[in-house]
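As a starting point, one isolated chain is supplied in structure tokens, in the form predicted on its own.
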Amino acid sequence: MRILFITHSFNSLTQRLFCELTEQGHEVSIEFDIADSVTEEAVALFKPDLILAPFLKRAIPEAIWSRHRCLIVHPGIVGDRGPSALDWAIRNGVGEWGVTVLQAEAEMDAGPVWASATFPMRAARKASIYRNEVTEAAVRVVNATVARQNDPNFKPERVPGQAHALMTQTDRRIDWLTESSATVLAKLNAADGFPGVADELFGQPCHLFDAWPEATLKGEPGQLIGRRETAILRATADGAVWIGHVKPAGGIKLPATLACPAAGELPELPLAGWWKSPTATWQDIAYEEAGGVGFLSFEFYNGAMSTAQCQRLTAAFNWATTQPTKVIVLRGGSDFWSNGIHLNTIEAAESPADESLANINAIDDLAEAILRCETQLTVAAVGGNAGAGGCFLARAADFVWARDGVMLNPHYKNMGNLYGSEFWTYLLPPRVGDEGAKAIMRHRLPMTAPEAVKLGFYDACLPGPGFAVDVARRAAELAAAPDIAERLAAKRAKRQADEAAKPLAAYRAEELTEMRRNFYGFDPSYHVARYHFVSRSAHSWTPRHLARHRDLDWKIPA
């Protein structure tokens, strides 16, 4: 089938559905929802058999849905209607939620239902539930829907429903003096990603994001108790909640202490060390051991790694190499393994070019520390999505095990034609060949974990359910293997041979020469792309690698 996606953006859910349907042999093209006339033009060019809307923020025009079958992926259960479906479900603490595919009609979310699936809800941020439970359920219902397109015996069912209003900032407002930590967390979780919760810090209006629970520290309700690295702790009626990110009025989303310079006056509330805290608290880097394996987690918001975060993670990794283990597993975070350098902190810097160079050097330091580790085998357990430099940072490990279902974007060019670093010129060609490396670096589309393994880029794709348990078992087996000493010796010998052939410093210098041109050269593409990315500028056109129907040589297959 020819399937046209009409979507607000090429987000993680849209990417996953694009890969799923493309792998099944369907021809999928994408048009961003910019204007009705643009969408109508895309439909006329592509002449789709089916129009699918995986992520929309407004209704499909009647001129399209009245003439073509248009199906909406709605992040709600059957009968749920309204634009804040997932927000209300999290806010109200429902035990089960779901995804429904329904046909577009005049009334929003009221058309006949083609497929639906449910899942148990967990206490988590909206963005996390969307990237995991919603995405997996969406894959199931979209596959079922596509299979039913040519089934003459299937008739979509019209179901009575209940419409929920758009959740406003009045609905989201937090009363720090009277509301419990659980209520505050639910409100912040329901707004995470977008739009955040409108509030005030240090006398300045802002929006709050990235909430973490705190199990032991308390203060007077509403009081700003202290800070830890980049987060701020604020007291509730019965405890306290950490705020990890803040968007000042008229500004961009930043780590809380960077967004609020006055936070520097708050007392520092340090943890005892890298070891994972036994109680709930804000801890973006944590370490634990089991079965001769050290597990290093780094829960960086949206997978972005600032200069300071890279430096702290490098210090944590170097410390982990001194521990009595044989294997180190780099876990990353629950939703993202890494997306490379931190574009928001770069944008906020006095000199974005200088901060870009500092950030890429800091992440290169981390990659080099992993590459030069001689005392342990290293594993990158990619259980969350990864992009750009994060994909190659993972490849610095001896083994990369990716969870089936994660989306990988191992390319830099979408961010203003960045050249990229993280030693990709050393790591990639030996695994996929010179032509394969060029293809991956030119490729601007997402990659699935099975595809990465098929290409030789990554080493294993593990099932989604039980991924963490499977990783722990495999890592323990590596650590206990009778040939572990020989493996480590072979690893040291290979690194020495590679260094003699061409030092890591040479690869790094060549990559950074190209990156300096991106940061300081006459072509401003990187700086323009970064600005639009962090400021969430509305799309003015659909990139040609997505809108295949706009290729000059595209023709409708016979």
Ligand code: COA
The other form holds:
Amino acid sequence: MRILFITHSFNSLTQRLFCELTEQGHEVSIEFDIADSVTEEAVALFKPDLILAPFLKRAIPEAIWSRHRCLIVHPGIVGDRGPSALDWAIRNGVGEWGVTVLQAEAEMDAGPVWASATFPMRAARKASIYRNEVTEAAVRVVNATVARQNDPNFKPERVPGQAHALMTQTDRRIDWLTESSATVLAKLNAADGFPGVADELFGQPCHLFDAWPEATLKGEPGQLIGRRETAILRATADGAVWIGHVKPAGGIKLPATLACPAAGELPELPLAGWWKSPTATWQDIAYEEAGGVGFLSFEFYNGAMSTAQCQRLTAAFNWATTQPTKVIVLRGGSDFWSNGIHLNTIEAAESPADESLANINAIDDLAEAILRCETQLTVAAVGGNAGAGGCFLARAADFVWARDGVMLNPHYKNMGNLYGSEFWTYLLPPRVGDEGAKAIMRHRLPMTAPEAVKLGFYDACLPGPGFAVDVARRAAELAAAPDIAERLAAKRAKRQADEAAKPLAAYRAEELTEMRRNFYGFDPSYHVARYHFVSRSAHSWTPRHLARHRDLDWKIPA
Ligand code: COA
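Write the structure block of the form predicted together with this ligand for the protein whose form predicted on its own appears above.
And the full complex, kicking off with our chain again.
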């Protein structure tokens, strides 16, 4: 089938559906929902068999839904209608939620239902539920919907519904003096990553994000108790909650202490070392050991890795190599493994060009530490999505095991034609060949884990359910294998031979020469692209690699 996606953006859910349907042999093209006339033009050009709206913020125009079958992916259970569907589900503490595909009609989300699926709810942020449970359910529901298009016996059913209102900032408001930590966390989770909860810090209006529970520290309700690295701890009626990210009014989302310089006056509440805290608290880098394996998690918000985070993670990794283990597993965070350098902290810097260079050097230092590790085998367990430099950073490990279902975007070009670093020029060609490396770097589209393995870019794709357990078992087997000493010796010999052929420093210098051109050169594309990315600017056109119906040589297949 020819399937046209009309979508607000090419977000991770849309990317996943694009990959799934393309893999099944459907021809998928994408048009961003910019203006009714643009959508009508796309429909006229592509002549789709089906129009699917995986992520829409407004209604499809009647001129389209009245003439073409338009199906909406709604992140709610059957009968749920209206905006803020997930926000209300989290706030109301429902035990089960779901995804429904319904046909577009005049009344929003009220059309006949084509398919639906449910999942148990988890205490987590809205964006995390969306990237995990909602995305998995959406794949099932869209597959069922597409299969039903040619089933003459299937009739979509109308169901009675309950419309809810848009959740406003008044609904989201936190009363730090009277509300418990559980309530505060639920309110912040329901608003993360968008729109956040409107509040005030140090007398300045802002939106709060990235909440973490705190089990032991307490203060006077409402009091700002202290800070740890980039997070701020605030007392609730019965405990305290950490705030990791803040968006000042009119600004961009930033690590809390960067967004609020006055937080520097708060007392520092450090953790001792890298070991995972036994009680709930803010800890972005955490180390655990089991079965001769060290596990290093880095829960960086949105997978973005600032200069300071890269430096701290390098220190943690170097320390982990001194532990009596044979294998180190780099776990990344629960939603993202890594999305490369931190574009928001770069944007906020006095000189974004200097900060870009500092950040890329810091992430390269981390990649180099992983590459030069002689005492352990290293595994990147990519259980969350990865993008740009994050995909190549994972490849610095000896093994990359990815969870089936993660979305990978191993290319830099979408960020203003960045050349990229993280030793990709050293890491990619031996695995995928020179032409394969060029193709990956040119390819601006997302990739699934099975595709990455098929290309030789990653080593294994493990089933989604039980991924963490599977990784731990495989890593423990690796550590206990009788030939572990020989494997480590072979790894050292390979690194020495590679270093003799061409030092890592040479690869790095060449990549950074190109990157300096991106940061300081005549062409401002990277700075422009980064500005629009961090400001979440609305799209004004659909990139040609997505809107295939706009290719000059595109023709409806005979
Ligand atoms: N720096 C800062 N923030 C980043 C980031 C980065 N490198 N990568 C992603 N984010 C943020 C986004 O701004 C967004 O923020 P929000 O919470 O305000 O919505 C959030 O992470 C989720 O990103 P989004 O683009 O909505 O997620 P996605 O899963 O749909 O897309 C990517 C994933 C990787 C394709 C996309 O985020 C991307 O292109 N990131 C930039 C990667 C990059 O160029 N890195 C620099 C070069 S190494």
